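Taking the form predicted on its own, here's one chain by itself in structure tokens.
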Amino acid sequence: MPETPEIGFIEGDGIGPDIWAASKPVLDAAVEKAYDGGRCIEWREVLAGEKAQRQFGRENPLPAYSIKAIARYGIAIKGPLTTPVGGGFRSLNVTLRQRLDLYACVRPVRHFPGVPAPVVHPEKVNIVIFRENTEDVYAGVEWPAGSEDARSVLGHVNGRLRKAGAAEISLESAVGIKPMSEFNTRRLVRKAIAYALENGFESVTLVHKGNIMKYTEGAFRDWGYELAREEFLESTITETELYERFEGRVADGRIIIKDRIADAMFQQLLLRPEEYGVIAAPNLNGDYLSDAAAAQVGGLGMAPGANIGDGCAIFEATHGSAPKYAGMDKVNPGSMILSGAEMLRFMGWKEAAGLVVKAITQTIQQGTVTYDLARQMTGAREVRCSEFGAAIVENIIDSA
């Protein structure tokens, strides 16, 4: 990484630039403080949404010179996209995570001090959700029901029916395709491995739902066991080894893999969530499991998120944009703050990611939070985005 690297940034839609511009002088008096000067990023903006739709066209809301800007950086940071519900463009996120193969969906979720929770015990939660980014339902592989497209691929699924003796489907249906591969599967296992190794994380847990999708989400847990069996025998043991050799105890410091059932996981996140550490999921469940643990720690409006592949990455706020609180300097931009505390400790600037964490956490608990935070604590400061954004630089620049 040079000293002055240049990275794209996507302001997003909605609120979008509200929290780009309360995040990035957050980020810039970080690598400051942190490196006296010495290093400092070189901002490139990239035209995403609607912004690049005023400028090129309704048609247009993602250039192909964007996604090969993204490229040329290697990192990028954004703001949130809006997507269509039914109609219209595909899914500009789905987009970038396929175009530039960010085939691992990275969601680290913990507590901060101070932030409301609506469950006892938040701070146990500290888990890294790795989703996998390219493939299952997320594909978009699908054809609305009654179409031409939607008959024909069910006549030819429904002929595979009757010769198993199995109920066919109706011509009528809307239909779409859940690929699952073990190339991308086993990818993702092993930037989950890895990433649990180098961050000293107990365990890596497969959730899948292979009871009944035997064939996709139950290889997906095969595929994983696997691949950690082929190539991290030496420092992982599986759930049922450490039982049989170790009696439950930890076993010389290997990673455990182990798997769940995608609706028990849910309930284990509530009742056990010290239990698990990196988790490592299809699309649709990793999208799931995400939100709902981001929402044990208080929400999504803390809660960052990374698109990982082998050559770019894209480090995103992971919640809506919000367009009716739109130019309001309303909202809490702690979600895109934390993810450029992950990006900085991507990029191998951890001192400035500490940085990030130490000041946001700091201004919470002194109470300047913004309003989805105020209306849930006891003695709150209540200020604007803009202004959060601001106490954390000034804490960034007081701290020792």
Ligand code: NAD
Second form
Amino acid sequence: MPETPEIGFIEGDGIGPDIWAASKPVLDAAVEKAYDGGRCIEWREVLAGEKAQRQFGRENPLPAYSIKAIARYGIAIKGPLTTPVGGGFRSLNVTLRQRLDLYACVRPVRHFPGVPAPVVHPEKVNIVIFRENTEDVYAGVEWPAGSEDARSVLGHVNGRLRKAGAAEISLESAVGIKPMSEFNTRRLVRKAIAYALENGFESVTLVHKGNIMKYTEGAFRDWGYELAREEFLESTITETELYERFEGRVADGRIIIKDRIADAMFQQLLLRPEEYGVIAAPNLNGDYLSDAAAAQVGGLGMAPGANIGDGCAIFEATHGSAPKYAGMDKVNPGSMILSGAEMLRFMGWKEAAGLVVKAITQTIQQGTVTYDLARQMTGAREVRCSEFGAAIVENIIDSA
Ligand code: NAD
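The form predicted in complex with the ligand, contrasted with the form predicted on its own above:
All chains and molecules follow, beginning with the one already shown.
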């Protein structure tokens, strides 16, 4: 990482410009403070969404040039982009993930002291979810009920079912395909284990529904264990081995690889969150788990996210563009700011990342918060989006 890296930013639609305006000074202040001016981010704007449409026409919300620019910078941060419901263009977020092969959706979830949460002990949650980002039922391979394509696919499937003596599917059904591959599973689990090792987590849990979907989700679990054995033999141990050979005590600092059935995992996260660190999950399980876990610690307004591939990473606010609050300088920029902290950590600038997290925590504890938190806290001082950012900057400047 150079001392003055070029980093791309997409402001985003709706509340995007508000939260970016509040977040950028926080990230700049943390870098300045952590390295005494010796490092600095050269921000490069990348046009996407409504801003790109204003410049290049309605048909062009994601110019090829923007995708190339992100690929060249290697790292970018983005605000939310609006996706029209029903017609219009495809989700720009999905397009970016596919075109740049950002195969891991990474969602760190932990509680920040002072943030109101619906559970008694939100502080026990400290997990990072690695969600497979390219396949599963999200591959977009599906056909509407009654269509020629659906009937044709089902006709073929029914032929196979007949041969196997199994019950046939109604030709009037809608049908979707759930692809899951060894290649995509292995690269996701590899990233998850590497992250756990680098960041001091004790376990990686493979979350699947392999009891029901044996050849897709069951294979996800098997391929995950295989990968751990083949590439991380010295640094991991399976939960089964741990109990058989070491009576449950963590052996010489190795990471424990375990698996849980998806429905049980939702219970586990509520009942015994402290037993989980990094989680690796297929696309759909990961999607549900990420939002449920974020809600458990106080909501999406504060949850950071990233989409990471081998050559490129985009860090992003996890909420949407909330159009009704656009330009009101009102919403919480926490998700974007914390995504920025994750970006700094990814760059290896851990001191700056630590400063951001410390200062946002301090600001919330001082009771200086945006409307969404203020309405749930007693004695809080409600401030605007930009004022919240400015208060965090002050805390960074004042930090020892
Ligand atoms: P949303 O997250 O934009 O808003 C839902 C509600 O959540 C808002 O009305 C607001 O009350 C609250 N909220 C959201 N962000 C907040 C913040 N930072 N601070 C305080 N409160 C906040 O969800 P939506 O209305 O379903 O989606 C709006 C648009 O955003 C859609 O076009 C959708 O496709 C898009 N979207 C984009 C992304 C992304 O870019 N990653 C993610 C989700 C949704």
